[in-house]
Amino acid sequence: MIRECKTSDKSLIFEIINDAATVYKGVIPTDRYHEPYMPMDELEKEIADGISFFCYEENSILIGVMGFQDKGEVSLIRHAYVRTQHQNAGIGQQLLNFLKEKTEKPILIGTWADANWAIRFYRKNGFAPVNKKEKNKLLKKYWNIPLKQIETSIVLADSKWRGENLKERP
């Protein structure tokens, strides 16, 4: 079952993110990886900044989470993680499809450029990388991340963003 996370789920969101994010160790810049990967105060800040988390729940156990953030003219997929022991079972895809149905707006996703598994996942689900100039512009406009992270990240966009019918992008 997929549902919007409640305030009482915060510690489980924290647990899932930090379990799944261990895959970044040794892959992303060392100054960007720390344990926990996302401290509780950072998670609380992300929620306060408008990220709504949705969870995949099975037998009353939260298995995966994915954040969704409305940024006006676009929606962002943020912090997509599935517990390590449940990965590659279609849970991330179900969460992504659920969130794609929640908006008519173009969807953007930012991830680490060296997270090849994540990029493959998003490409398989209809997203494609934007060019470097556009990536830098989008990361500065819609995300609040340091310059080093902008340099080592990628932005993927859905077909609505890439559509020929878009006259002017934000």
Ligand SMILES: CC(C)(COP(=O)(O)OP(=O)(O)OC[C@H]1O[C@@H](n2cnc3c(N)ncnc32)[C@H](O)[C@@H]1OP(=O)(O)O)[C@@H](O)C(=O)NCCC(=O)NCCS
Contents of the next structure:
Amino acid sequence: MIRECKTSDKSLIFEIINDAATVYKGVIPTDRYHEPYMPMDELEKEIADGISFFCYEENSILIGVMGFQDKGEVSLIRHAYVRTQHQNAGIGQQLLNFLKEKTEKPILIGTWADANWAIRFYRKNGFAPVNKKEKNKLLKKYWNIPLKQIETSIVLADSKWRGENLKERP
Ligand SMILES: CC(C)(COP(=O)(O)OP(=O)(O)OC[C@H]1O[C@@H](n2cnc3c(N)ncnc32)[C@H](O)[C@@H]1OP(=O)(O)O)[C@@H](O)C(=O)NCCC(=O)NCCS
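Okay, that is the form predicted alone; can I get the form predicted together with the ligand now?
In what comes next, the whole complex appears, and the chain from above leads the way.
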């Protein structure tokens, strides 16, 4: 079952994010990796900044979370995490499909450039990376992340965003 997370789910969201994020160790820049990857105060700040978390629950246990943030003309998918033991079993896809249904707006997703598994996951679900110039512009406009993270991140856009913003070559 997928539902919007409640305030009382906060410690489980924290647990899931920080369990799933251990995969970043040795992959993303060392100065950006720490444990917990997302401290509680950062998670609270993200929620206060308007990220709504949705969770995948099975037998009353939270297994995956995905954040959704409205940014006016676009929607962002933020912080997608499935417990390590449950990855690659279709849960991420179900969460993503659920969030896609929530908006008519174009959807953008940011992730680490070196997180090949995540890029594969998003590509499989209809998203494609935008070029470097565009991604720098988008990360500065819609995200609030340090410059170093902008350099080492990519942005993937859905077909609606690409259709509206990228001119097809004749
Ligand atoms: C990325 C993530 C949310 C996807 O959720 P999921 O439930 O594992 O994904 P699904 O089972 O729905 O989709 C599986 C697809 O995702 C990719 N994928 C997911 N986990 C993978 C893994 N451990 N190794 C390789 N590919 C993986 C593959 O493309 C796979 O499809 P394929 O096997 O046909 O190539 C989840 O794997 C995760 O939490 N990863 C660690 C944290 C992370 O990278 N989050 C993204 C932050 S933006």
